[in-house]
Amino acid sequence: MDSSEQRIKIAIQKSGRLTDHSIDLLQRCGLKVTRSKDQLFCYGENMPVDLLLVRDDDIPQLVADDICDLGICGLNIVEEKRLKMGAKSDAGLFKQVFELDFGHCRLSLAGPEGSEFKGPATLQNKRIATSYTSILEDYLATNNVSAEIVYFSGAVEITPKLGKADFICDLVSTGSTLAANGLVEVETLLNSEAIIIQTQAPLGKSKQDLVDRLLQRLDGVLQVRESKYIMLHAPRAALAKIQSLLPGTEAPTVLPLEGTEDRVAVHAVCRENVFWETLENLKAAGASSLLVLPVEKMLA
C-alpha cells in the first residue's frame, strides 16, 4: 500500500477565527508541521499527519467524501452541511467525535430594536435573511411556521435597514455587531463551538489507531487547559477543610513531612482556575508554602 495512504489528513479553516486555535491545539499534541509555499498544505514532520487549509464550509464535504479523515470546524457549519446533505440522501457520511471548547458562538434570530417577538409564531409570513438557510428552514418547519427565507451571504445584519428582511438569522458572539445595527437578539437556534468530525469510511487498523492516539492527546491537552498543580503544607487536622477549598479536584495526594507527625504535604491537580482568593482561603485554613504550577499535558 502507498505510504501516503497511511497518513492522516485533517481539514482545517484556511483563515478565520478557528485557524490559529486549531493549529495551536495540534501543535500542543506534539505535531510539528511545515507549510507549503502556497500556504494551503501543512506537512507533518514528526507524525504521519497532514493539514489541508481550506474554506470552512468545504470541510464537512471533504470529510464526507473521504478526502480527509478528520476535520476541525464550527458546529454551525457542520449542522448546516449535515442538513443540506440530508436533503440529498447523503446523511451520515461523517460523525462528530470531539468538542474542542473554543470558537464559541451562537446562531440566533434578531430583529430591529422595539420589534415584538412572542415566539416562533411571530415569524409567520415574515422575511428572514440568513446564510444558514438549512438550519433556519428546519427550525421553521419544526415550529410549523411559514416564512420567506432570504439568502444573504454578506453582512446579514444590514438587511433590515435595506428593507430586504424583517428579521435575520446569523452568528452572534458578543452582540456588538447587532447593537451597532440597531438589532436585538430574540431567539437562539444553535449554540456552536469548534468540533472534530471524522469520515464514516473505514480507516483501517493502523490509521484508526493513529486517530485514537491523536484524540487521546487532544483530550489530555483540553483537560489541562485551565488545570493547575497545587502543592502546599498543611496541618493534618485541617485536611478536610483544605480539600473542600481545592477547586475541581479529586482526592489529593497526601504525603508525610519528614520530622513532623501533625503536618503533611498536599499535592492536587485542580481542573478549574485557581484564583488569588483560593490561595488566600487555603492559607486562612492553615495551609502554608503554597505553590501553583501550570499543567502542560495529562493522560487519565
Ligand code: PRT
Given for the second form:
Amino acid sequence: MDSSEQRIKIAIQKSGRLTDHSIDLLQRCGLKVTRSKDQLFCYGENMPVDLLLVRDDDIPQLVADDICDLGICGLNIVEEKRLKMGAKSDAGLFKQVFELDFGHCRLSLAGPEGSEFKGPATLQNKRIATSYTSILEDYLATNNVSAEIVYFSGAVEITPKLGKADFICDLVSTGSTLAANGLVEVETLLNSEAIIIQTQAPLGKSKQDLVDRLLQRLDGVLQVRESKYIMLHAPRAALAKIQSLLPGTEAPTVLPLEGTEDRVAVHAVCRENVFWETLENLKAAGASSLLVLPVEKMLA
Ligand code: PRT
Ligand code: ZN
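Just the form predicted alone so far, so send over the form predicted together with ligand PRT.
After this comes the whole thing, all chains and molecules, with the earlier chain placed first.
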C-alpha cells in the first residue's frame, strides 16, 4: 500500500471565517503543519495527518466521496449538501461526528423593516432570495407553503431593495448586516456552528486508530475550554453544601489537612467557568484558601 494512503486527510476551509479556528484546534491536538507554497495542502510534520485547504462548500462532497477522511465546516453547509445529495441517493454520505463550538451563526428568514410575518403562511406566493435553496425548500415543504425561491450566491441582503425578492434567507451572526440593509429577522431555520464530519467508508485498522485518537484529543481540547481546576479548604461538615456549589463537577477529591480533623482540602475539575460569584458563595459556605487554575489538557 502507498504510504500516502496511510495518512489521514482533513479538509478545512482555505481562507475564511473558519480557517484560523480550524487550524488552531488541530494544533491544540498536537498537530504541527507546514503550509506548502500553493497553500492547498498542509503537511503534518509530527503525525500522519495532512490538511487540504479548500472552499467550505466543497468539504462535504470531499468527505462523502472519501477523498478526505475528515472535514471541518459549518453545519449550514453540511445540512444544505446533505439535503441536496440525499435527494439523489440514499447513500450514507458522511458521519456527523461532533460540534466544535466556533463559527456560530443562524440561517434565518428576514424581510424589510415593517413587513408583517405571521408564521410560514406569510411566505405563500412570495419570492425569497437565498443561496441555501435546499434548506429553504425543505422548510417550505414542511410548512406546506408554496413560494418562489430565487437563487443568489452572494449579496443576498440587497435583493429586496433591488426589487428581486420579498424576503431573504441567509446567515446571521450579529445582525448588523441585516440592519444595515433595512431588514429584520423573522424566523430561524437552522442554528449552526462548525462541525467535524467523517467519511462513511471503512478506514482500515491503523487509520481508524489514528482518527479515533485525533477525535479523542479534539474532544479533550473542547472539554477543557471552559474547564477550571479548583482547590479550596473547607469544614468537613460543609462538604455536601460545597460540592453542590461547584459548577459541573463529578465527585471531588477530598484530602486530609495536617493538624486538623474538621477541615479538609477539596480539589475538583469544574467543566464550566468558575465566576467570582461562585467563589463568594463557596466562601460564604465556609471555604477558604480558594484557588482556580486553568486546565490545559484532559483525557477522560
Ligand atoms: O470561500 P469560501 O466559500 O470557503 O467562504 P465563504 O465566503 O462561503 O464562507 P465564510 O468564510 O464567509 O463563512 C464560512 C462559514 O462561517 C459559514 O458557512 C458559516 O458556517 C460560518 N459563519 C458564521 C458565517 C457567519 N458567521 C456570518 N456572519 N458565515 C457567513 N456570515 C455572513 C452572512 O452570510 C452575512 O453576509 O456574515 C453576514 C452577516 O453577519 P452579521 O454579523 O452582520 O449578522
Ligand atoms: Zn463558501
